[in-house]
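Here you get one chain, nothing else, as structure tokens; it is the form predicted on its own.
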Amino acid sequence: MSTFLLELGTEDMPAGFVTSALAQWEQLVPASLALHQLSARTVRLYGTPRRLALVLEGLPPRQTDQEVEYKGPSVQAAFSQGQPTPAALGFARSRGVQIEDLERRTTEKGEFLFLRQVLPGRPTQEILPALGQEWILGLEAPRMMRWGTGNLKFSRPIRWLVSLWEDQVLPLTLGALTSGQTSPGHRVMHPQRVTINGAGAYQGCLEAAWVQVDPDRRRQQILSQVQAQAAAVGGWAEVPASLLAEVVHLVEWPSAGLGNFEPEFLSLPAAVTTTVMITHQRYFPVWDSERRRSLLPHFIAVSNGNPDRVSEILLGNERVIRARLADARFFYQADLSQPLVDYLPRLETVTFQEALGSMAAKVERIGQGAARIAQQLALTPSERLVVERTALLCKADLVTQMVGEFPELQGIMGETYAAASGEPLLVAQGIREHYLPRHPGDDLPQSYAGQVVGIADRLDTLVSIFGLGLAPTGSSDPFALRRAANAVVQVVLESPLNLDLLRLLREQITSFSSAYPHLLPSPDLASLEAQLLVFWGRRLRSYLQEDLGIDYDLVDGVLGKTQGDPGDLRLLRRALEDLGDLQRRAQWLRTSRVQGTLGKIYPTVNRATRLAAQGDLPADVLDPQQVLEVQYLSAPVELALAQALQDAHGVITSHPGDYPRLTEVLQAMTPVLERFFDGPESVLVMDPDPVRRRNRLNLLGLLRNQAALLADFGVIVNLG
């Protein structure tokens, strides 16, 4: 077994590229071996802002030997009177063997000639410089570069290639590049270069050249400098996981320096402050203990350069955010010079669509949704006034000179705005809250009025967006439409909040038609509602399965198997006029399966169902006195499922929701209904007496109603 390296250096690459790109190569590069016959015991993928390399560990000396099997020309056109023919001849000449080797072999269409050959593997270090192009070459970024004369594209130029065979160089040529054995070290700490040993060295020479090519070994690096640079003025650094692993490949050898700012600085508030250090400058904050009561004049750097000047380093750094902080503070004390409702006038000279108009108008929308929210939603006089007044001020931040300079706090700014206005605690709260979740696994709304008029915020985007038709298209989605509904589900089924969105979602469209008749005409009304539908069937199609665990086809039992065509939507709009029930069922539905109920039930249910298609029962009929004749109901097996219909109908009447009481009704009609098909007492479900027919049909399509109010059994193809 030997070891292969492979590093291309380069300019520096942006740290998104290097976390791409090392992703990628966990995923094409074993994919790739495989596909050649070759595997590596150990793939280990390093990589720096100027390097990506792999080492693979383990790798055979050759492929292994391949039995193949080619099929020729049929028997009656290879031979003519017992003599080979120019086709069999030809197939035998093509695959270098003798018309001897061939064998003959009876098929569905014959018999042919057929060659079976085995062919020896080739030497793992040939075939290693041409998959080594591919690696580099099969990396994807949204934006890359040509650069000098030639047609090479990647994210930086390539300066350098090292292709190792143990310790022998594999030949391997990018445009003008020509694989070698030494790679630069450290651009300021040991910028000569320095020759690699063997395959197996690669990392250990590279640390000797003051470059830690491992991102996990330099992760835990900065992690153990910040933390102790921190513990070093008694406080503890705040270390977001986005900064961090940004920072991991912005530099080589990681030195962590602790930087001071004037505590004047700290009368700004603290959200200020840090997005200034993290999203601005990467800088962590250092707060007074992990409970973050209060911000430290204290900020820490990880540098590239030499270790002993990190303190000359620092000065630089504390110039820069000193000037930051200055810029901050003037624009918040601008901004605090007038109440946060006196700027509501200038959101009319902020566009939010071109065809939909300014921010103002997106307000004016936003407030007649929460409105119609709070109405459902039964809330009180006095919370309809907090959530009227919140869904007024959410957007009026975004024209202060805070949030123009640093976009990333609009929200924040607007609940501190709105509580140095005398605004009340729960608008100022609400404000800042309408914007969450902002991503996954971020923070979501607890206050009424945050819930209210966020969701009267997304679903005021979604439609006026689709309504333009402007629907995200593969990985396009510029009004980040998928995230908007997530977030709605989230919300939703989390808080929880008692909301039919099939509703809202109609009375959203009827507004936006009444606003916009010239945009959407209401013949249109339909068309966008089912396009809306299925969006949002892929989004809880999305949470149920990914969020929840839920079996695929458990989830098209609750939500139909739509993908892209509208079809049948009856599900979904099902699904949205309740989410928490959606959930329910589909948690309930694993459950049963988990628990073997749903296989005891399952082939009756489905079979009723199959049978029933045939009658004419509409979907939404339960209730056996309906629809049945019981004069013409002679048989004892059908007065017995006519019975336990009946008897389930009850069920669903006093206990709505109950599912696994209604599990418990159609397991318990299971013995009934295998009487009704099969054995001694069996009917004719399709008698030639019409009357007789319809009814039996009818029990069935009873049973199919009855059963779908848990799920669609006929979509459902694993019982467990």
Contents of the next structure:
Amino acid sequence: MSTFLLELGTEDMPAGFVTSALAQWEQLVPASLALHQLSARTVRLYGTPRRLALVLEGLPPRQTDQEVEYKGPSVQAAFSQGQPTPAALGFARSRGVQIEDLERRTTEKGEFLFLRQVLPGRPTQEILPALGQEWILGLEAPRMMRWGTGNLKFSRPIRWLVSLWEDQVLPLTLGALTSGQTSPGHRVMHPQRVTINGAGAYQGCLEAAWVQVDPDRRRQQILSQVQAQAAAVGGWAEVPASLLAEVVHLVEWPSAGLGNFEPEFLSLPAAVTTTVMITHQRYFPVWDSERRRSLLPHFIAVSNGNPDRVSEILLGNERVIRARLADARFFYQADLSQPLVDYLPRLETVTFQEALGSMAAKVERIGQGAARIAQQLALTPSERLVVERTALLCKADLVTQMVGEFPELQGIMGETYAAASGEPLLVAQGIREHYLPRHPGDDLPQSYAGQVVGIADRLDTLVSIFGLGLAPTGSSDPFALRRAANAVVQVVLESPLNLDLLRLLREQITSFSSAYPHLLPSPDLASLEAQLLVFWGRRLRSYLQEDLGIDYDLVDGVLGKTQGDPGDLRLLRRALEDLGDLQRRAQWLRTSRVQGTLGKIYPTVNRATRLAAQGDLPADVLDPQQVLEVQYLSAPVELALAQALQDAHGVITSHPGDYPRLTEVLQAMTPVLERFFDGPESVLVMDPDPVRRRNRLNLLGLLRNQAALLADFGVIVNLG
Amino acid sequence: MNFQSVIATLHQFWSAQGCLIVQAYDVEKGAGTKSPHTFLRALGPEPWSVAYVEPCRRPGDGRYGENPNRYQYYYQYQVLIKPSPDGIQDLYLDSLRVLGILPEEHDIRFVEDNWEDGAVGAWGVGWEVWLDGMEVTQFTYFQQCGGLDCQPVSVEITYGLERLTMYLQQTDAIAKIQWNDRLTYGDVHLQGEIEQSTYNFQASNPQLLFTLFDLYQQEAEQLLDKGLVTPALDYILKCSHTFNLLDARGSISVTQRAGYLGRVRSLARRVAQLYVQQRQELGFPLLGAAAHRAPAV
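Switching conditions: you have the form predicted on its own, so give me the form predicted together with its partner chain.
Complete assembly follows, chain above in first position.
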């Protein structure tokens, strides 16, 4: 068993690429080894800003031998009077063997000649160089570059290669580069090249040259150093996961240090100060405690320089943050020189989307949408005033200097400036909250103003961008429409809000079409609605399956299985009319599956549902009296089923939305249905007599329709 | 080190690396990249190494000299080398050494920062270089220019001269930079900064600027039609700067914006193509020059 090392040295790669490259190799390398009849006992992956490396331990000396089998002519065709025919001789010759090497075996189609051969595996060392090349060039990145005169493409220029089989160089070439045994150490602590004594010694050799190649170790070092620095001033360091992940790949040898800034900057909103630190400077902010009541006038920077020089390095960093905070204070004071409402005219100069015009136009549409939502929610007149004001001001901060400089502070500055301008606190809060949730796992808006305006903003974006024919495709979703719809679903369900989203969508479509008649001629309204329904269907599916963890077939049962099918559009419309009801049905299906009730009613209801498809009963007919021709019901079990359906209808209409009761009713009917389908009393559904046949299909259709109040049982697949 | 010594030192350093030292290009522009020494020379197969100081105008960045770190008129030190040499990061670190910044004593990072200028159909991949947390240099490998693939690839190094000097002089305002031993940056530029900010935001005449834009565009087009590369580029730069002035003044409406940018972009593409075609017709003369006058870089 041997160890192989491959190190790819580059100019500084983006942190995100290092993370992604290691994740790609984690999948790619073992799969690629397996494809070549090789496997490693362990695959260790290393990465720094300047190198990607892998160490494969426990590699076999050669590939596993492969047994291959070739099928020749049938024995009948291969021998004539005991002598091999030209067909048999030709087969043997084509494989370079004698007739005696072939064996006979009987298959379903008779006896045939076979040749079994063992292909000996090649030495691992012969295969690895080509694989190494493949692994490097197989890495993907959103943006690749060329450099110099070459045609190679990679995230950043590749500058050296190390490839070792135990302690021997295994030559590997890439463009004009050939692999060797030496690797540069840390850029300033050990600029000389170090010789890697053996593939297994990689990590240690570089550690001695001030490079910690293991990202997990660097992460641990950074975490403990950062918290130790914060503790030294009696504080607590905020360590956002994304910042930590980035900083890990900005350094080869981390040393954290604590810097200070003037306490007078603490008068800036904390969000501004932490944004400067986290987003712009990659510093960790220091709070008084984990409860984050007040920010302390310190920051923690993680340096890649000489650990003995950290204090001088921090002096430089202090000058930078001072300048940044001075800038921010300049913007803050300039922005406060006029009330937030006075920024509105400048929204005319900010584009929302080419064809849709400015942000000012969007704000107007948000106001109209928010009013429709407020009406549905039956908000009081004073609440409506708050919503109206929030809608009017929700984008005003986009033209302030602070948001111009720090776009990630949109909403947060709006809240601050609104409060400073004397707007009601509910309005200020609503301005910040209308952007929530910004990403999965983010906070949700707590104020009705934030909820209503946020939904209005997103519905406007969804309808107008779809209206322009710019629906998201594949991975391309430049207007983040999926996230917008997810946010609406989450806000409606988790707040919860009693909203008919279908009606809102239709009103939005109508209003969009009358505001932009040249963009959306009215005949297209129906197709726009259908497109949006299918899109929402996918979002709802993702919420139910991924967020709530509901089985996919149960989701099929409430949302439909085939996207865009007219029957399913009906399901989607029903879902959007009442998201809460959709969620209750999906959750009840899961509960009853766990409790076993679903398994009890499933066989008969599913069978009835599938058979009923042969009839023509419309999906919305529920009352047996409307469709059954009672005088032609003759078999006792038919009559019993009709009576059971009639009773069920009574219970269902008096308890709408009570799915446990509906399930009980369906369960109660199961014995009758079983007798209807099987056993001595059973009847033939497809009776030759058309009247009887129709009656029986309608019985099943009624059952299907009653069950469909919960879900489409035709698409729920597995029992249980 | 004085502001002018910083420039002189960088000139000396890059000159020793085989770079041609040229002077600023005399048309207003928003970045050193737009100078023909970079924008045009980055195109085509001919090798090119150059360094120069370029004054930049970004009307929207004006703050009447009140913001200590932001001026609408400032200087970039620009280096362009084609093809990008293998040891360019180390060479760059050496340039900091001659300025007295020893990388061994600092924390120098190459932080991902890709560059794109849609208005001239150009993009590249690279970093901003951080010196103890301060961005002092922009480092870019050109991938496309004027909508054309750059092959071979040029590397562009742009030093923010004010930032760098403020760091060296440990000062906290552009105006306080010591230009030479007697005068400060403020002595030289502060009044101009105030006046230009007033012009950009209040005194400019949008009607006139709109007219000028149209005239500059017409002129660029007729020069392109005649195959005159450099004069055409001059008028394209004027278009671009006029657009920036109108934008700073808040005179470009939503619907106009994309239209104006599109007009500049299509001119930039045309001039890039025309330049490559012209060099080809000339037989790419610098290819030969490279063969018998090997650059030190």
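Positions refer to the first chain, counted from 1. From a predicted model like this one, the values you see are computed outputs, not experimental measurements. Here the rigid core means the biggest group of C-alpha atoms that line up within 1.5 Å when the two forms are laid on top of each other.
Relative to the superposed core, Tyr632 undergoes a C-alpha shift of no less than 2 Å between these two forms. Relative to the superposed core, Thr85 undergoes a Cα shift of 2 Å or more between these two forms. Residue displacement note: Glu364 has its CA displaced by under 2 Å between these two forms (rigid core superposed).
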